[in-house]
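The chain below stands alone and is given in structure tokens; this is the form predicted alone.
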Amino acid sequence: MAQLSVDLLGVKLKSPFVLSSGPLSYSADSLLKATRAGAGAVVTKTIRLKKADNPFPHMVRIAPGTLLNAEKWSDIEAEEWITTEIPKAKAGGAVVIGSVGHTKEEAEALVGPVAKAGCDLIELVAYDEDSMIPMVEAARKQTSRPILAKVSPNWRDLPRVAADCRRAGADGITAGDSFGPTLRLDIDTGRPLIGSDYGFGWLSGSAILPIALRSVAEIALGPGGPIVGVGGVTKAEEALEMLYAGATAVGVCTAAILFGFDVFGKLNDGLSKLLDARGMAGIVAARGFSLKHLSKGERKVKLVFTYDAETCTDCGRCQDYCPYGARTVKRPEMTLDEDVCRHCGYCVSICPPKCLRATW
């Protein structure tokens, strides 16, 4: 089977999957559960000088694979992380990434003690890009441990931000974070679904996968370097996409909340099989595989469609849902009205048995 071990900034991980900072990384016990389930590394809840005081409620499932949340940083004191939780997680065999936020002053005060507590790497988190560079500079003075700068898909010009972080002393980038602010409402009461300011929250899970992939690819095509790709990965196929986009390792947060820690074992097994099926011996072979196909400029050559009548199930989707009414199916024949077809490709994407395909 394909090898899943990866080297992340000199730290050997048994798996490319990392439990990202979030609700399930609230304590050493939870970090160890993820490790035993198959996570290659685990990130602490973000440690700050003052513990979080969360609103109620602050997390809700709004669609399959997708959450809206207003959960803040760790609700455990920094001292407890440093003296108890991090040492306990390390003693239990976890590869621990210490998450520290959100200001230069906190980086100055916390990065050194968090690193000395046993963390293998440090991840810095900021609410805005103007805070990140001073944090990186301050952290670099506090430790020789590898530093990841966590950038947000909400920030403009991620390649520039990532390059600035690297110049300031970051060894790699975590891209990205939940997306927002966003809002959902209860149609019976009119109230927001979560109890934060104005009911605004942050989107995570399946809905943000395309945003996360774009963020990773932008950085991989720009300054490059080690990248932990985070956002929306719930199954092995999506993890492979993240690697194809240039990620070194793949962060998982919402999927573990929705499906439990067993998701790590399923992701490992599924990814290994996907790599085997494509003749890839390991993670390195998949990393950045798609970057050669990502180039500026629109493609203007029309699609070439093929139809397999034997595997067609007569669901009628390609005919009934074509925005332009271009297809007619009378198995074993399918006709296409080229005068009205826009070659948008939608019909191919909604064909359940994949009997309708397009090359381009």
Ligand SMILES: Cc1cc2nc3c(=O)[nH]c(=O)nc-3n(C[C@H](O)[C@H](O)[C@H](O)COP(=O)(O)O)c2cc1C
The other form holds:
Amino acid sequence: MAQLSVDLLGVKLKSPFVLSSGPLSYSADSLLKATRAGAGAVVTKTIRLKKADNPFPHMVRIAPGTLLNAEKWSDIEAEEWITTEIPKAKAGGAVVIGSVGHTKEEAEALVGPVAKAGCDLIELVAYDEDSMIPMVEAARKQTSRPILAKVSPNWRDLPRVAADCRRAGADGITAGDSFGPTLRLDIDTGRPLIGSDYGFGWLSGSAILPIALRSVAEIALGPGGPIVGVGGVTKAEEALEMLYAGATAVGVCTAAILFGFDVFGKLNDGLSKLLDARGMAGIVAARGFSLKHLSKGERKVKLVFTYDAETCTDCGRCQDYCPYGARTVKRPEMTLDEDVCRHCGYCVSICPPKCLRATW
Ligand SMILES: Cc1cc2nc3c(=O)[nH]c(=O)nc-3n(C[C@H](O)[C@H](O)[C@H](O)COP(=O)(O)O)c2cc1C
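Show the form predicted together with the ligand, please, because up to now only the form predicted alone has appeared in this conversation.
Okay, now the whole complex, with that chain kicking things off.
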């Protein structure tokens, strides 16, 4: 059985899955539920000097695996986190990452007390990259605990931002946050789906997985260092992709909201099986596995297709949806018109039983 334990900046996690900051991290009880369900660490809801006052509604499921939200930081006071919730979560056995936002002044005031309350690590979160570096510098003066800087996929040039954060004193990077601003509308009322300014909100879950993977990979290829990969992971396969892209640990927020705390047990079991099937003894073997394939330069070698008539269900998708009409399937025969095929690879990606494959 593959080893799921990881070392995150000197802190031992029994699982690489981390409950990311969000509605399920609103209290110690909730952090402990995630821990008991199998999360290796849990991030508190972001703690600020003033508690949040959220618009209504502020969290809507807009597509499978995907949420739109305008939830702000913690709606309980910093003092309560420091005196009650963090000590309680620690006493219950959670590995606690204290999330502090969003300004230098708040890092100065809160990082020390939040760390002293018992947090194993600190995670800093900011609305823009200009606030992040002063926050990291201020936080570094307050604690010797490991500091994660949470960067946003909305920021340009993440490798540079990550390198700046590391230089300012961050030990690792959390990549990343929800994506936006974005908008969805109700076609009966014409109103936005959430009650924020202009109805704009932040996208999380399945829709942002490719964005998060890109963020993690470009930081791994750039300054490197420990990365908590966050964004869109709902299944073990996606978590493995996150590790392949260079993540040390994998954050999960939306999947736990949508599917419940049980998702952590399922992710642990699934990841363990996927690692076993690949002969990987643990998380370290998977970390950065794909980076050698991520290099500048386009591939110009044409695809080599294989077709397995035995597993083909004759659904006809490869034929009907080829933009160029290049493929004809009449089970057990499959033909390809090489003169019109552009080797785009789309047919392979839509084959339900994966009887059509391509190597490249
Ligand atoms: C409803 C909601 C509230 C969130 N609140 C916070 C927060 O307080 N602090 C924070 O750093 N991130 C917050 N996030 C962002 C998540 O921690 C995470 O970075 C993001 O949702 C991407 O991960 P996911 O696709 O697994 O949800 C929130 C996300 C959601 C959906």
